[in-house]
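Below sits a lone chain in structure tokens, taken as the form predicted alone.
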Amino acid sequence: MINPKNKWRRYNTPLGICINEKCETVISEYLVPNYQGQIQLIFTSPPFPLNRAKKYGNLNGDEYKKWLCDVVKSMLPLLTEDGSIVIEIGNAWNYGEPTFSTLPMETLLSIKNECGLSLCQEFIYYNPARLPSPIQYVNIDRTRVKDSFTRVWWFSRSATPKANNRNVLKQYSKQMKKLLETGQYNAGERPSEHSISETAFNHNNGGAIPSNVIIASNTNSRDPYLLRCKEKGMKIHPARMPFEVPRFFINLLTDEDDIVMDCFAGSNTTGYCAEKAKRRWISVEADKEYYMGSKYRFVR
């Protein structure tokens, strides 16, 4: 990796670096300098538009679309020909009423318009272990049900990005491994009309294609980012990402040295599934106390 100026913090691992300053001021100053056209996935999980104002800061409205459209816009530098952008922007509801804000979306269908980009395909990122929220309307009044997932969605430049869902397959069912051991398939056309041949399914490719549900909870109160964070007294980032979700990407989109990149790198968890997986990687992170709290994602 190629060291910025000395007037940033920074830490270095022997595969990336995580930075602590806006990302705005990295993208422009640093990456776009020092590394147009060579990074093949952008993952990141932006500050949500709130409605309660945060530590970090957010937006909402025009105002957060605006920002995030521009923020996208000068990466777009950065992305290697079939490099990939994989944004997940978390719910909102709207101030003082039960109801759901379509900002979210309204600001990925902008970033898809505004930017350029081809929607690859969209994924939801489902957590079974969610608080239930909003409190007021679920907990409380009891008229909602609890909101448990958020969408990812899959940006490219071209259409035909670096993928490989090879990389990504899962164990066949026990049903599955029964048929390849047996060799029988019920082949034939279904009432959908599909017609199934004989050979469409009764071939071993090493495990079964994964959907676009991705199922992950962040529970681990083992996690050593939280112990020697709890150790040493310093701030927990309280919307920390489940390793399976920016591993399943970097899997996806990326081969070994690679780069990745997080431009809300929070905890950093896309560095480190980035390092495990002999990527690549830089990190930004505007926040101190989260910066210097992700140091522990490799520092035991």
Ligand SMILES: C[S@@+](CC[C@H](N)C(=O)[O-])C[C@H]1O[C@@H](n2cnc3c(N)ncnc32)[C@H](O)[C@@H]1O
Second form
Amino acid sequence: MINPKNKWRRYNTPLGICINEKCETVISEYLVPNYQGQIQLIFTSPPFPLNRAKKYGNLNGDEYKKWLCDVVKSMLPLLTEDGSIVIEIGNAWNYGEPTFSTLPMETLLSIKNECGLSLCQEFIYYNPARLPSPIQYVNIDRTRVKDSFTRVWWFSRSATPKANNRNVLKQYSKQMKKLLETGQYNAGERPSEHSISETAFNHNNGGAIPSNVIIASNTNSRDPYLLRCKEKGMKIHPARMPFEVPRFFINLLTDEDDIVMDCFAGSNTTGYCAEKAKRRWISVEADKEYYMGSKYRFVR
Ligand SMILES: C[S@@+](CC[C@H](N)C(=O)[O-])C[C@H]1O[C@@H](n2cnc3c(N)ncnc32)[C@H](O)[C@@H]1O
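To test you: the structure above is the form predicted alone. What is the structure of the form predicted in complex with this ligand?
What follows is the entire complex, opening with the chain shown before.
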């Protein structure tokens, strides 16, 4: 890996680099000059729009939409021809009333349209363990239910980016295993108008093709990142993603040695998953304490 200018705090691992700086600066001053057309996957979860400022300075409304579109535009030259960009935007509620904000969806649409990207597929990241929110409407007024999924949009420059669902197969269900063993099932027309052939289920493909709903929670209190941050009195990132989400897209959209980038790295879940999957990676995080804490992911 090329090392960026000495002016930025950074750490390296065998396969990656994490830089502590605003991504806008790193993209224009370091990445665009050195990594044009080389990044296979940008996987990121930007600060989400809030109806009040959160610790890491989230923006609101049109200002948010424009800011994120500009960041995405500035990263496009980094992508390989068949590269992908996967963005999760958390949900938001309108200020002072129990109504759901459409800003995250509007922002995703603006990114698609203004950056001239194809939307390859929409994914849902469902977190069954998510705490009830907004508390006022869910727990106190009892007029709304728990908000527990977010949208993850997979974009690309071409309509046919590199992707292979054989790399994300799930274990077959018990029923499917049995069916493969016995070869006994009812072939023919289904009410859905699908026609199931005599041979449809008699071949073991090594696993089931997953759906576009990723179910995962951050419930592991033994995570070494958490333990080490607590031990050192560092602040723990409040919006960490479960490994399952970046891992899924890294496996689906990249091969070993490809470069994966996260420009809003937080606790650097993406870099960690990329390292484990033997991909090269680049992460950028503006907040010094989150950046420092993220190093503990790589300490044995
Ligand atoms: C939703 S969190 C990402 C969490 C991350 N996916 C994880 O698993 O830990 C968004 C992160 O973006 C960082 N951030 C906000 N503005 C930034 C900027 N301009 N450049 C780089 N990072 C920024 C915030 O400090 C925050 O840690």
